[in-house]
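Only one chain is shown below, in structure tokens, and it's the form predicted on its own.
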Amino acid sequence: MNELQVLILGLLLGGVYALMASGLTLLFGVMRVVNLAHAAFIVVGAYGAYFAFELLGLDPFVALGLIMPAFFLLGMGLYRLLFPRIEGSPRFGEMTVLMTFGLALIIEGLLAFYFTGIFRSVDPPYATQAFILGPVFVPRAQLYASLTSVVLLMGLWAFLRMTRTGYAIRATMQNRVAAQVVGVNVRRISTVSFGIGMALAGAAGTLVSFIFTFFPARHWQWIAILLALIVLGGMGSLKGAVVGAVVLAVASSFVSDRIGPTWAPMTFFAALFVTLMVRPRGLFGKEIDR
């Protein structure tokens, strides 16, 4: 495969990875929560798109308009149910890791119980079609998913930059205590942020449903990749999540082409190891307040 073809495939995949990682890094930036259940909710979103397609005949891009609001409400409900109890704990970070790890196990178990462990994917007509541009081809499914990811990320950027709630979220990301001192309702902002993070997970799940095959335990592979992306870019940095996603997706595409698909995941783990050794806060991250 020529270099231009590999680059195109890597860039398209990087756009989707950026959307997958954006909700995870947003929650860490606002709440200092490493949500290990984030990828599990992406799988739930993929199942939602699958059954919307199979039972209702809804195209994934139509289902997106239903799944994102549903996940937003689910996220706010989960935050109010689980996190206020431990907000004042001196070990808040450690407790959220354990809590979300347990939540991921529960979600995986429920999905496996009700839907079994077979591989599934959504199969709209464009899933197997491509645009042919001379010596290269552009898969329509990946192109549509990547462009949708870019639109959603631009919408998130505009929301954070141009709305009062967005200002409050950015202030909380910069300094949680200072934001509370100047009148920001941090609990409300955390609730909204958790809902946004969940909505992004639902959107990512809808888009990956016709790009990858998925099954209940697939989230463990995805969460490992997403953690590598946001550590490279900087925990809590949306810009870093996008840059990390594009860089590592392109790098893994070249590794897959030159060495073999089996070695592609090692690109993410190698980047995670090197980043933690050389620059623990990542490319765009800041020192974490203790």
Contents of the next structure:
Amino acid sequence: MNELQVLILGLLLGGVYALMASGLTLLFGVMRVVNLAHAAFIVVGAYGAYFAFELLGLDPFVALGLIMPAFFLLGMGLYRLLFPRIEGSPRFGEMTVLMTFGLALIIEGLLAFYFTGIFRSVDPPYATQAFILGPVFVPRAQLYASLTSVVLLMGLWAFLRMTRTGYAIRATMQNRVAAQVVGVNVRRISTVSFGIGMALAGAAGTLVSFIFTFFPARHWQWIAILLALIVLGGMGSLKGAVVGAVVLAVASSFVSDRIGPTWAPMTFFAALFVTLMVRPRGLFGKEIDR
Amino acid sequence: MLLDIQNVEAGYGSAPPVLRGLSLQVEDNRSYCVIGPNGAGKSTLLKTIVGILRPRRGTIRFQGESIEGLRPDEILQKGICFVPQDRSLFPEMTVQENLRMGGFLIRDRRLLRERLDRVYELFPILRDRTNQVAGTLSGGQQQMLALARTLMIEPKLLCVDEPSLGLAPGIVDQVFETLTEFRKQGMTVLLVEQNAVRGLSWADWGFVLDLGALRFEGPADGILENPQIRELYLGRLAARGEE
Ligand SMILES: Nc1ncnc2c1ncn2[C@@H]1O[C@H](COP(=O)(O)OP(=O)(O)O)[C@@H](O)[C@H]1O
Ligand SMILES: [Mg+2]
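Go ahead and give the structure of the form predicted in complex with its partner chain, now that the form predicted on its own is out.
And the full complex, kicking off with our chain again.
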């Protein structure tokens, strides 16, 4: 393939990875929680889109409008159920890693039990069409998914910059005690952030449902990729997640084209190792205290 | 009585308590200075008053109302403000955004604007730096911003933890002048200070804290002159303060 073609495919993929990673990095920023179940929830979102399409005949872009609010509520409920009892524990960090790891296993098990391990994907008409622009082709599904990601990320950015709750979330990310001192109810903010993180996972799941195939265990590969790119960008930084996603998606699509598709995932892990050796806090990350 | 603390026990996680049955009272319109050796529990006391730590036992009453167990935002709403030892600013926000966050509980935009203008009147140096990111301010400017931020709420009681820590002597003077100004505005100030001589000569009343309990209290100038206290608690502290 020519360079331009590889670049375009990489950029389109990067847009979707950025959305997939945004919820993960937001949650880490606000709560210092690495949610290892994040990609499992993305898979749940993909199944949601699948059944909305197969059973109700809903296009994924219509399903998006249902899945995001449902996931938002689910996230807030889950937070209230799981986190209050371990908050304030000196082992909070370790406990959340184990808890979210367990959660990922449970979700995978339930999905496999009810929906089997069959590879699935959603097939709206545009899934197999492409725009031809001179020497390059632009797959419609990837283009729509990527543009939707960009719109959602801009919405998130505007929300964080312009609303009272957005200010409270950023304040909590920058200094949790200071946020408490000025009267931010940090438990409420953590709950809302968990909801937003889940809504982003649901949205990402809906979009990947028609550009990738998925099955219950698919989340392990995704969470590994997402962790690599948020470490590169800087844990807890949204800007970092976007830059990390785009850089690594483009890099991996060149590796895939020039060396071979089996090597594409290696790009992410190579970047992970290099980041941890050279600049552990990543491109836009802060030194982690605590 | 403004604040009434009775037999409070508080600490971190499952560790033994840091405050061990501490009781003290704070009256309206006076200024207080808490001194005591490192690790005595001074910061813990302030964190417990403002609700960042929950007391395990005992009662805290503010204007006759029981506030122990309330969330920090609820306690702030009642009129107790806190400036922690590390200043606790939002490093990536501008001076103006930090001040606006100080008024986070105020939903009336006009009132917020008025308060902001008043803060800028009292702190012209902050007006000059309104769009500067807080993380890039000098230590003294950060302390001024942290103090100024509390004015957005106009608290009745202000708890300040070691505001002179790490500042040059000239800046320390400014910090104390600011605290004096706050007093004139009708705020009651509860100050924790390592520099015991400096803190006690500023305050009306002194508390001596050690091992998580109140060891002595009295008029601030009396504490400075009391030979027993000097020997027990002030010796080292005074020496440090006079350095
Ligand atoms: N965040 C914390 N977690 C656990 N222990 C703490 C924490 N902060 C303070 N301590 C302990 O509480 C005791 C009192 O600390 P502190 O209240 O900060 O003392 P002071 O402000 O008088 O120097 C010390 O022994 C300290 O080790
Ligand atoms: Mg202290």
